[in-house]
Every structure is written in structure tokens, then in C-alpha cells.
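In C-alpha cells, one chain follows: the form predicted alone.
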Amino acid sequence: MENNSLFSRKVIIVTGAASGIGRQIARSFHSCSGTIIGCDRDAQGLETAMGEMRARGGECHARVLDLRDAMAVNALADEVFRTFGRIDILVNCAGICSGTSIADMTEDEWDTTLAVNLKGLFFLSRAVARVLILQKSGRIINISSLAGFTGGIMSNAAYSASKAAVTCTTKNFAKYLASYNVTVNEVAPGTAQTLMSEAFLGDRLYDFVGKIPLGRLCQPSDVAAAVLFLASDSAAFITGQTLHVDGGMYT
């Protein structure tokens, strides 16, 4: 593990922490010792990702959850502030998308999409923020898209609305929150070389770098030293806002 302490005795939740963008964002929250509560649907994908940490040394807890049940959801922020005493940090990563065209969009993966992406961050969100409140200290921190912001070039129309409206929301949680010393921020990936990307782009994806300033894609390290930053003491006084992490895309 890497002696680095920058987040020591702080608990974590992330979730989408399976694979991707939230695995990296986990697994940098653990290499400066948080304790890490990883959240996906893919039960063995996240199992194994939490086995590579521990293994690192520190410790990071698995919990599965489905965004779309906010039973659950209102479950897992009791177990956790029950277990550990306290929630300091939130990073709603999880997230589907596909390139169904506007023809083919159906009414079931429309409602998915947005359940995932929007009613479980929102539900999720105010669960933990119960226990921020009470702390009057602590930070969420959402995974939003530049889809949210362009409309998407070959996302679906169901993810750029569920990310247009993740940063309407984070803003609203941003203003809710902020006399509690809490702040609400997000982070906006471009197009990021990710599995989700490859599956539903293929080759495709590559078309991107050359519309990209800096002239390559995002990786999943890039989005977690953003959101590292943003947990940090350092952007205390940053709320309600959005940092573009596209080389240049959406300027």
C-alpha cells in the first residue's frame, strides 16, 4: 500500500466501484488510506477488485446493491454509518449506457437507464447526507458526462438526459447541504477508455481521439485525481460546480 495518509480514518462509499472509472476511484481513495465500501450490481467483478485492495493491505468492504431499489439504498447508508460511526465521502460513479439510437429506444431501457443513473445517485445521495448533516462535515461527489452537456455524439438519448440532470441535481444538493459544511460537486468525463465505452462503440471509440485537444482519451486515473481533489481539503470552499476532465472537448 502506499504510505500516504491523505485520507486516513475517512469512510468512502463508492459506487460502479466493479469496474471502470469507479474501480480507479476506489482503489486511489485506498492507496491514501481510506476505508473503502465498494457498491455494485456484479457481484464477483466487485469481489474481485476489493480482493486486489486488500491485498494492498488497508481495508475495503464489498457491498452489493442494485441503484435501482432504494430500499436497499436507504439500507446500505444505515449499515454503513452503524457499522463505521460516520460517512465522510460519497462518489455516485455507477452508471449504464448503450448506443441505442432514438428509434430503438424502448420504454424498459429508457426507465432502467435513468433509475441507475439518476433515481439511485438521488435516493443514495439523500440517505448519506441524513449522516453528513448530523456530522455537519463531509463531501459528495458525482460522476456526470460530457453527454450531459452536448446532447452525446453515440450515447444514447436516456444517458445524456440521466447526466443532464445529475448536474441540475448536484447542484440542488450543492445549495441543500452547504450550511452543513458539506459540499456537492461533480466530475464530467469525456470520452473515456473504458469497458462500458468499448462495448457499446468498438473501434469506434478511437474515431474520438482526433476530436480530443489533447489528443487522447480519458482513462479511469484521470476522473479519480479529479475526484480526489474535489474530496480534499484543498477544494473546501468549491461547491455546486462541475470539472470537465474531457483534453479540451467542451470548451
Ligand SMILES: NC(=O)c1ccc[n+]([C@@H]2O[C@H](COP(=O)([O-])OP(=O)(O)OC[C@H]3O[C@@H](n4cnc5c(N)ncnc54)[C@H](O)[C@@H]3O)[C@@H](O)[C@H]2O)c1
Contents of the next structure:
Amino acid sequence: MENNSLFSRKVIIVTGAASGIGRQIARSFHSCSGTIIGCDRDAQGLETAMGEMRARGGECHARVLDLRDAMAVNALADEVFRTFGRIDILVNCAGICSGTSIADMTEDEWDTTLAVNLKGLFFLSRAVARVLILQKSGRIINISSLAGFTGGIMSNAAYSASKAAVTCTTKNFAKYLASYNVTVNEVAPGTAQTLMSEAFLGDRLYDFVGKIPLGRLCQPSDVAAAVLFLASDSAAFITGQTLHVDGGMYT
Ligand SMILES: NC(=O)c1ccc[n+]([C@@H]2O[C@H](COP(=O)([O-])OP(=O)(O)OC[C@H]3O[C@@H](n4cnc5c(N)ncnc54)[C@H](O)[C@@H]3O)[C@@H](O)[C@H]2O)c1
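Return the form predicted in complex with this ligand of this protein as a structure block, the form predicted alone having already been given.
Now the full complex is given, and it begins with the chain already shown.
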């Protein structure tokens, strides 16, 4: 999918851009000449990620924010629209996960997981959708998870529930926004090799390889390729769909 001018003049917001999958999605759009607004709560990680892209030329902007803060999220969408005059693509990638079991799950961890993975996605989608409705064009791509379809194996229940809700939210937004020429789809990665999975699975991460029909872990670049396809003109008639990027796990 990489074509160095495919997303030229497109204004693209990517959340979770400091790390892992979000960082690779931002990098892939940037390689195709997109104007990137990378968002994350991790200021240092975000600056490193955006700095690396900026060094290769093109437009790349860092915006530090916590997606749970609705006012900050609204301000971001307003500021991007005022600065660039449009928003073309939103990729909701930020998320959190742990391996906490049902017996150990606290109310606070449950609430925080839902607040970041679901409510944060809602806050930014709502703010950006207001712009896309006015423009009568745009794309929203959510990063859900295989765990939202299977219930998860090592991830916690709040995570799986939040991701199943993202899938439902994707379908709802897609139906509502279709009449404004806005498509909404999601990519559901299987077990991917990132800081998130390494942090809570440790070496057990590699035990998954034997369960994956294609025989390897998902890489951030696998997810980014699917996102770029859904954001491209080739996917103009696709909405409300899940693209499973899991090496054949969910079949
Ligand atoms: N790694 C996997 O195996 C896997 C599998 C399926 C789906 N996913 C999904 O892919 C997405 C990216 O995961 P990853 O593996 O790259 O994880 P990661 O931990 O490497 O990156 C997640 C990013 O989200 C940011 N973030 C977390 N909370 C935030 C908040 N409140 N506001 C703003 N930013 C916040 C983090 O700072 C981090 O930079 C997540 O939605 C995750 O659920 C990951």
C-alpha cells in the first residue's frame, strides 16, 4: 500500500502515536506524505516518535493529551480544524491492557480501562465527527482487538469488554455517518509484538506463536497496512466493517 504521495494533503490524527501500533500507523501515513497529528499522553515518547518522522521531512505534529479529558479532546479537534482547515482521517489507536484476573480486578482498573479504550475513543470521534459532518467527507478507523471477539485469553475482562464495545460503536457510527460520506471501520489485531503485550505477557507472548495459523505474531506494520487500505480511495465503499489482522486466529 505504501505509495509516497497517496495521502498527500490529507490531515490525519492518530492516537497512541508514541508507541507500538499507533507509532507505526503514523509512520506509514507519513511515508505516504500525510500531514500527521500524533496524540498521546506520553509526552516524551511522542516527541521521540514525531521527531524521528520530522527528520525525514514532511509535516508531523505532536499533541500531548489524555483521551479521558473531554475538554482537551474537543480543544484538539477545534485546533486541528482551525490550523489545517480540515480533518480527513482519524485513527483511534490508543489503548491500555493488563493481565489482571477477575479475582484481582479492582473497580478502578475496570473503570480506567473502559474510560481510555471506549470513552476516550467516543470523545475524540464525537469531536472529529462534527468536522467530518460539515465537510461531508472523512474516515474514522478504530483499532479494536481479537479479544473483543473471543473474550481474550490472557487479557483482562474489562479490556475484552471495551474492545467488543468498540466493534459495536464502529458499526453504529458507520450507519449514522454514512449519509455524510464518512466511513467508519475497524482493524482487529491478534496478538501483536508491542510494549503493551510484552509488558503483561512477558515471555508467554511467544507461546502464542504456535496458536497462530500463519505462524508468527502480528507486527505493527501488519496493522498499519490494513489501516492505510481502509483510509484509501480503494476502500471508499466499505463501512461498518472489521478487518481481522491476526494471522488466521479468528476464522
Ligand atoms: N499489542 C497487542 O497484542 C494488541 C492486540 C490487539 C489490539 N491491540 C490494540 O492496539 C492498540 C495499540 O496497542 P499497542 O500494542 O501499540 O500498545 P502500546 O502500549 O505500545 O501503545 C499504546 C499507546 O496508547 C497511549 N495511551 C494510553 N492511554 C492513553 C490515554 N488515556 N490518552 C492518550 N494516550 C494514551 C500510550 O501512552 C501508548 O503510547 C490498542 O488499542 C490495543 O488495545 C493491541
